[in-house]
Each structure stands twice: as C-alpha cells, then as structure tokens.
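One chain comes next, on its own, written as structure tokens: the form predicted alone.
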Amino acid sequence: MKKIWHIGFLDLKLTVKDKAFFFWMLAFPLIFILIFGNLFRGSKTDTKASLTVLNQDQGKWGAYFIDKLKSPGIELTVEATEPKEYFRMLLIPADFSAKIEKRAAQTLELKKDSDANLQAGAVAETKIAQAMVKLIAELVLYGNRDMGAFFDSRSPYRDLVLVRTRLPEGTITKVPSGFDHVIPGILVQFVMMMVLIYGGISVMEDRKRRVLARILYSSASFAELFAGKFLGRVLMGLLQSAILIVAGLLFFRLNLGNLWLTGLNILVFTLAMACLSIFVGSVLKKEELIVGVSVLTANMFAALGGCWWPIEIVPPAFRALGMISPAYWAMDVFHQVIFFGKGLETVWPNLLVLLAFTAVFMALALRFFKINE
C-alpha cells in the first residue's frame, strides 16, 4: 500500500510543478465561471413573481378583480398611471366596469419586459387566469340579476369558486441557474479535461521514457504500479475540485447542498475520469493527439451532460442522448442535491451509473495499459 501512495503522490507532485498547472486549474476555470455565472444568473423576480396593475377603471369592478389577484405567491403593485419600470404590467381599461355591467366582451392587456424572468412570469399569468375564472364563474352564477346590486350586500354568489393549481409529481419547479449551477458544471468539465490531458500525457511519457518499466523492475508489482497511477489521477481530480469549490465558496457564495453527497458525487465521478485517462494515455502515442482527443471528449461530454446549460431545459431527445455522458449523471446529482434538496434515496442510482462507467473505463485501462512501447 505504501508503494501505491508513493507512486500516486509522485505523479501529483510532478503535475503541480508544471508552470501552467495553476492557470489551467484555477485561472482559466474562473474566467468560465465569471462568464457563464453572469450569463445564467437568475433575475430578482425568481423567488416571488411581481405584477404591476394599471387600474384605469372608472367603476368598482376593477378593484374587485384586483382583489382576486392577491396571493402570497405574487408581489402585487397597483398604479393609477403607467410606471417607467416594471417586469410585467396588467392593464385594466377605463370601461372595464361598464362592459361587465353590459355583459360585453373585453380584453385585458399584459405587457412584459424583455428581461423579465420566464418562470416568475408563468406564476403571474397563472394568477391572472385564476382571477378571471373566479370572476366569470361568479357572473355566470349571478345570472340576469341587476348588476348594480352586486356590491350592495354580501352576495351568496361571490367567492363560490376556489381555484387551486398544482404541478404533477416530479415536475421541475425551479430551473438551476446562477453560480450554483455554473460552478459545478465548470468543475465537472475541467476535471474531465485536466485529468484526461495531464493523466494521459504522463502515462504516455512514462511509458516512452521507460519509467514504468523501471518501477516494475523494482520491488513494485504490476498491480501496485497500476493502482499508483490510478491514485495519482484521482488525487489530481480531487485537487482540481477542491480549488474550484474553495474559490466558489470564497468569491461566489456557492451553495453545495448536502456536503457529504456533493463530496461523494465528486469522488465517484473522479474515479471514472482517472480510469479513462489511463486508457487514453495507453492507446495514444503523441502528446498533441492526447490533448486534442481530451479536449474534444471533455467538451462533448460537458455539452451533452448539462455543464454548459441546465439539462432540465433541453428537449427530451437531447436529454436522453446526454445519458451517454458521465457528466450527465454527475450534474444531475448536483442539481438534485443543491436545487431540490434531495438525499441519497434519490441520487443513489446516479452514483451507481457513475460506478458502472468507472468499471467499464477500468476494464479498458487494464486491457490496454502497457509498460513498454
């Protein structure tokens, strides 16, 4: 066991000594985090939908309709004149009451700011639809009675309709966004890229320079040599993850959810990438080829796996295709733990899938791992 740790730590030490190491491990990922973090940052209407109502109605029905819009889930503002700024504004026309009393058709206009949050907008529109349903139902039940007497007393036809909305079980109610989505995504992408590049090149160079042969001719066995190389790449991935997590906590207030599950997810994903890097370094014989294949593989897996954008918002066919990427299963764990507060009972299948990737990549690495050219 001591020899395994010695080989693994030596690989990590040589990697850290590389002059470009901290640029690729810290500076370059931080540039991505700043760009994509601000790009996918949620708007200030994420948590509570805001709705401005411009009430120009000359009668009582406008205020009555507004009263039906009030709800704990909506931030309602009533204005008599059009404000300069708003996320979404419902316009109640001056003849709103007159048309209701005449039982005439009319149209309510909803204006939206181009930067308004779509999810919050959906909440506001749902509340508007609910208010309309309740008002129309009351008018239908009131029938042909004198409309002027509707407000004179507590009519038995008022507030008879209660509208409740709920989403089907398992429906996504919050789209992952902001730095809490971007930092895990960049972490997964760069763990793939850096472990494949640095891990693959070192295996190739150690084979060409006969470093592997010299280690094997010493007192180390083949199993200890392979395990040491595997450990070195695992430590490399964990170091990359630790650097980005610390940066996220210090500068971006990163939320990791359940720390144990987040750490377990990173570890299992890193195991898979460590095996894949040994395989890449065993079958490819040129440094530039390893770099090209590693960058292409990491970017393809990142795009398919939801590192660049939330996988929850893509079409079902693209989401199904993404399942071929280990990044998909790792990012899903991050989202379930960070954004939806899920526990091990929800994410354990993802961890098993990542372990299955590890087993497949391990088998390939063992099959093609060579001591000499």
The other form holds:
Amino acid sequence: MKKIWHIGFLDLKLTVKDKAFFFWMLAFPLIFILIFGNLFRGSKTDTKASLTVLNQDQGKWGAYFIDKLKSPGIELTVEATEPKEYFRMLLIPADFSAKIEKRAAQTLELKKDSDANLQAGAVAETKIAQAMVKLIAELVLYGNRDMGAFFDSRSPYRDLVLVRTRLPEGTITKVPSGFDHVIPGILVQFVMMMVLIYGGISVMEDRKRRVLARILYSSASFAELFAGKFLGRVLMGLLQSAILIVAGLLFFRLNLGNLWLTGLNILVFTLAMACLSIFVGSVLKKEELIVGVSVLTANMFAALGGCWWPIEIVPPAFRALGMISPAYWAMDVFHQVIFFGKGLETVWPNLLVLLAFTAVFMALALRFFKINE
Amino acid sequence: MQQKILEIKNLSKNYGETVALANFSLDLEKGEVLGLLGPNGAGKTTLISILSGTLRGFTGSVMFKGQDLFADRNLRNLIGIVPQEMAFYEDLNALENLMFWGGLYAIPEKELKKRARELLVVVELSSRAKEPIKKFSGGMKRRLNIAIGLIHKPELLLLDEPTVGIDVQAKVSILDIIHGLGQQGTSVVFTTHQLAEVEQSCSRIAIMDKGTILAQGTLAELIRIVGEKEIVEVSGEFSADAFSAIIRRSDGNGMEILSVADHRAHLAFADSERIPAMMQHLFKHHLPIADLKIKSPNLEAVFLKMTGRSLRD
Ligand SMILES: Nc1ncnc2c1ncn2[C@@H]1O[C@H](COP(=O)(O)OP(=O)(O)O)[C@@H](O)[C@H]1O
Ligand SMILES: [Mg+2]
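Having looked at the form predicted alone, could you now put up the form predicted in complex with the partner chain?
What follows is the entire complex, opening with the chain shown before.
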C-alpha cells in the first residue's frame, strides 16, 4: 500500500511541478467559466425569482396584497420610491385600495429589465396571478373587513382559498443555469481533459523512458505499479476539482448542494477518467496524438454530456445520445443535487452507471498497460 | 567453499526466430567485478532484463545466494539494476530522484536521505543535487543512473552498458565508481562492447557472443588462450574474399588467422620472425594494404579468436 501511494503521489507532484500547470488547471478553466457563465446568465442573483414591489398605495389593501405575494420561491423587496436597479418591478398605484373599495377595475403594471431571466420571470408572474386570484376570492367571500386581523385570530381560514398552478406533466419548470451549473460543467470537462492529457502522456513517457520497468526492478509488483498509476490519476482529477471548487466558492458564491454527494460524484467520475487515461497512454505512442485524442474526447463528452449548456434545453434525441458520455451522468447528479435538492435515493443509479464506465475503462487499461514499448 | 552470489544455468531465450540467449551459464563469486564483453546483439540486455525479473518466457535457472531468484520478489531488494537507458525522471532533480527510487524499498525516510547524500558524493553529483537534470551532461546522467541502482545498498549490482555514449573522461570516472564498489564488497556484473573497459576494471572477464559465453577468466588467463603470439592487424581497400584467397596461397606455417573482414584482417604468429615473409607474400599478390600494426597479445586478440570478428564490425 505504501508503494502504491509512493508511485501515485509522485505523478501528482510531477503534475504540480509543471510550469504550465496553473494556467491549464486554473486560468484556462476560469476563462471557460466566465464565458459560459455569462452566456447562460440566469445571473446568479436572479435564480430565486426576485420581485421588487413599488408600493404607493394610500390604503390598507396594497400591503395586504403584497403579503399574498410572499412565497419561498420569490425574493421579495418592497420599496416606497422607485429603485435604480431591478429585474422586474410590480407597481401598486396610490389609488389601489380606493379602487378595490369602489369595486372598480384596475390594471397593474409589471416592468422588466432586459437582462431578467425568463424562467424566474415566469415564476414571479405566476405568483402575482395567484395572489390576485386569492385576493379577489377573499374579497368575494369576506367583503371589506380587515382580513389581516381576521386571519390572525382564525388561522384555519387563512387558506380557505387555495390557488394552485398546474403545469402539463413533464414540463421543465426550472433549467439549471448560472455559475452553479457552469462551474460543475467546466469542472467535469477539465477533469476529463487534464486527467487524460497529463495522465496519458506520463504513462506513455514513463514507458518510453523505461521508468515503468525500473519500478518493477524493486520488489514492487505489477499490480502495485498499476494501482499506483491509477491512484496518481485519481489524485490529479481530485486536485483539478478542488482547485475549481475553491475558485468557485471564492469568486462565484458557488453552491454545491449536498457536499458529500457532489464530492462522491466527482470521485466516481474521476475513477472512470483515471482508467481511461491509462488506456489512452498505453495504446498511443506520441505526445501530440495523446493531446489530440484527449482534447477531442473530453470536449465531445463535455458537449454531449451537457457541461457547456444545460442538457435540459437540447432536443430529446440529442439528450439520449448524451448518455454515451460519462459526463452526462455526472452532470445529471450535479443538477439533481444542486438545483432540485435530490439525495442519494435519486442519484444512485447515475453513480452506478459511472462505476460501470470505470469497470469498462479499467478492463481496457489493464489489457493494454505494459512496461515495454 | 564460499557460496556463489549468482549462478546462472543454461539460460535460453528466443524472440520468435531470433536466438537472444543460448544455454548461457555464468557464476559470480561474492565481491567479484565481472565485465561481460560482447558485441551489439550478443544478448547482454536480454540477460540483464531476465535477471531484473521483467522479461519472461525463458528457460534455465538463476540462483541468487543459493535461492531461486524468481521464487521470491523480496530477493530483488538485494539486487541493484542499472539499465542501459537513463530510466529516471528528468523533471525531478538528482536528490528527488534518489528519494523516489529509494522510497520503493522499505528504507526509513531519514536513513534514505542520508544514503542519498552519501551516494551523490560517490557519483560526484553532490554539488548539483538540486539542479534540473535537463542541464546534466551525458556523463552526469549516467552517474545518476548508477546511483539510483545503488540507493538500497544492493549486494549485487548489474549494469547494462554503463559507459555507452559518453566521453572518455566520464567513462573513466564511471569505471572508477564500479571498481570502488568491488573493493567495498559489492558484487558487480557490467556489460560492455568496449574492450578497454573490461581490461581496466574487472577482476574477471567473460566474453559472450550470439547468446552464449565463449571464454572467461582473468585478463592473464584469457590472453593465455591466444598464447605467446604476435598479432598483426592488416587494413586496406581489400575484400574479405580477396584476402582469404591470397592467404590460402601462402604456406601459412606457424600462423593463425584470427579474423578476416572487408578492409581488415587479424593474423597471429607464434614466431615473429615469420612476419616479414608473410608481408612480402601479401605485397607480391598486390593486396592493397594501407596500414599494418603489430601488437602483443591482448584481449582484442582473444576476442577475435573467440568470435572470428572484430568488435567494431
Ligand atoms: N524485443 C525484441 N524483439 C525481438 N528481438 C529482440 C528484442 N530484443 C532483442 N532482440 C534481439 O535479440 C538479440 C539480443 O539482443 P540484446 O539482448 O539487446 O543484445 P545486446 O544488448 O547485447 O546488444 C538481438 O539479435 C536483438 O535483435
Ligand atoms: Mg544492449
């Protein structure tokens, strides 16, 4: 076991020693994160459907209506004067209460910023519609009484009128977006690319330099050598992940949901890539070839697997094709955990699929890994 | 009798049709430094690879200190191997390399560090211990290659052509290191295709070709094989066939043909007085001779006699 660590840790050390290391493992992915983060700007601040209400109402009904807008999915701000910046703003005019009491029709104005996220807008508009229906229903039922005080003492009546929005089965109500989607996506892409490139090249070079053979001159066995190389590549992948997660936490307020689960996901995905890199480095004999194949494979898997754009927005046929990419399964776990709050009971099949990829790649690696050219 | 540290018996190995080793047998006493001399393709690297445990598919047996070398992996902790290639990490410095390679053996970290520093002194790299290896000369890399093979204090060191491709001075320094190891009791086998190297620094010499040992002994013993003879090297613009044809027409008494190749031939004379007559014979038949050298018996003559060809061919 000590020998395995010794062999594996050296590969990690050599990776870190490489001068281009910080560019490839940090600067380069950050560029990707910035590009894709802004391309799919659900802009971080707007993922929770923010709604600004400008309340100029003179009477009591304005505040009462605003109370009905409160909901966990909505980030509500109430202002008395018009703020400079907002994503969407609902105007409640000065004569709001007066018109209600006169039972006169009125129209409310909803202003939107051009940058505002459509998804979040839909959530806010649905909530506004629900609040209006509820208010009107209550007016019909209870008249002009001060309903706030009424409900406070009779809470069972509070939800006498329930308004539920029902969408057709299977409607995607939420598309993962913003940095919480982009960072895991780029992380998966770069774990693939870095482990395949660095891991593949060093397997090939160690074989050419006869370093692999020399390790076996000691009492280390073939199994220990293989395990050491495997471990080295797993460590590379975990290091790449750690770098991007730390950067994400520091600069993009990254939210990873359940850390244990997202961590497990990264680990299992890295196992698969570690095996694949040994295979690539064992069958290919030239550095340029390994780089080419790795970049191609990693980017194809990234595109198919939904690392760059949410797989939820692509046509179903393309989505089905994506399943051949290990990245698809890892990204799905990220989305389930980060955006939909799902747990192991939902994502375990994905983890099993990733382990199956690992088994296949491991078999290939073992079949082709050799110490001589 | 002292136990032999290494006993190789009837080792044979083929690569398809190619015979790399053919009933190769060799013994080594403890503390001996054996130079294994053989031309390119003789099977030297194949032998070292088998002894290192990384080449399979051979027949024959190898005993190390009386035990089957391949039966117990842990015996490898007692053997050091220096491959023909510079098999180490160029992205690490010399000290880091020694620490990595030493780390494959169960040596406590502190002791390993001490050992690495000592070795760097032995191979004259201590002042360059932390420099990038990419800046090292060929000789320095060769010396580091040897140090790595010694990091675990092996009882037996096997070196495959440790002096190939470096300048004369660097060679001398490496041969000194090998000689020093022998004096400290380490048993050494090193392969080479250069005569001068085994003449200088071995307690025993073995000559091999085509996968088998042709002769072995001390330098004096080997030279006795040729006998008290004068060696004549003839070179010029002639073919092997032309030379042989002319020689056949001489009486050839008291003369031995050691080797004949295009442009170069070696003859041995028991009686040096016969040399002028032979030369006259060659001139008379218009053999285009450019150069003549007369030498006293040496290892080269032994090699020529055993293999029928010169090492340079
Ligand atoms: N991997 C191999 N495949 C086929 N033939 C080989 C291989 N390695 C060596 N040989 C052949 O075996 C013979 C001995 O080679 P080798 O042991 O490398 O000789 P040396 O080290 O003395 O130059 C040569 O004829 C060589 O061509
Ligand atoms: Mg060789």
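Throughout, rigid core stands for the largest set of C-alpha atoms superposing within 1.5 Å between the two forms. Bear in mind the structure is a predicted one, so any value in this text is a computation, not a measurement. Numbering follows the first chain given and starts at 1.
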Please state whether residue 288 has a C-alpha shift of 2 Å or more between the two forms, with the rigid core used for the fit.
no
Checking residue 145 here: with the core superposed, does its CA move 2 Å or more between the two forms?
yes
